[in-house]
Amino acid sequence: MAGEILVATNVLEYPYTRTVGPVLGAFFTGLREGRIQGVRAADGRVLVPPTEYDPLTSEELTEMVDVGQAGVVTTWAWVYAPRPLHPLDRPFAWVLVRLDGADTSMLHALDAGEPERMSTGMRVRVRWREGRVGEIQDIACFEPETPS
């Protein structure tokens, strides 16, 4: 007769260091000073958030562009009960944004209140973190340009 078949949890932890290169390096700077950056891709457009190579033409991208702090929602998906871990504690919009200036659109948290305020092409704004630290959590969420 087989012995019990035993099952044991096997609790993997590590600390790694990230390194982010100039790029990344200037957009992460950027945002700690209440600015953000993209970069200038090879046919001209820019990319925010920005990347060390072209997506296109592999070529290595090195000219950071301001951008503005508002922009467009270019699409949304409305979260109804957010979960501990999600940047509100009150139902928001996950979006995507194209900041002025900006060819490309960044994945960000909307802070709309209902979803009936909703709809792609909406104007909205960065709404920064106190105390920035050089992460994308400094942009604490966008909020709509116009008031309710």
Partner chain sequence: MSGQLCAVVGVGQTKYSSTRGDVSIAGLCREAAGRALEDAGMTWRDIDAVVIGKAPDMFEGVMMPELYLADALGAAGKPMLRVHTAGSVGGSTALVAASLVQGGIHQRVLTVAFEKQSESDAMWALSRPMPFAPPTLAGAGGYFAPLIRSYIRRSGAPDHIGIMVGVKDRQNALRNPYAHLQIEDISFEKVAESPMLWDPIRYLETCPSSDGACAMVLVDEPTAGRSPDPAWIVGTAMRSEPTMFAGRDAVNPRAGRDCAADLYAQAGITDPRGQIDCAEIYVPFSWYEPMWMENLGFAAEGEGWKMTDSGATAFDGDLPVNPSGGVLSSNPIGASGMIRFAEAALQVRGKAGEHQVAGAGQALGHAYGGGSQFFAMWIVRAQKP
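I would like to compare: after the form predicted together with the partner chain, may I see the structure of the form predicted on its own?
No partners, no molecules, just the chain.
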């Protein structure tokens, strides 16, 4: 018995389904159609991605508004060695992008080619994937607005 290794297989899962509701449903429908939408708060701020409730006031939000498909990088981090489940199979940046017409930033991947092309404040635009289905991956990634 001494030195015997005990093994117990344990699979931890949290299977569930969630309905997205009218706000996120409209956001995902817009992505499928090649549009990006946010939601307008009572004070005029446009939140992208949209939320069902104002994070400052807890007020319910329902007014969907289209925003631009380009914007500015507010911060970024370079990924030198992408992992298997990352959105790109080559080095890329995780970025927060504030789209034109939005007051908040959204997280996504940016295909810039090399970290030397990256800077806070740079202009970027959406690269849509083929065969959109209504999910965040319909935005394949962002890319620099001005090619190198």
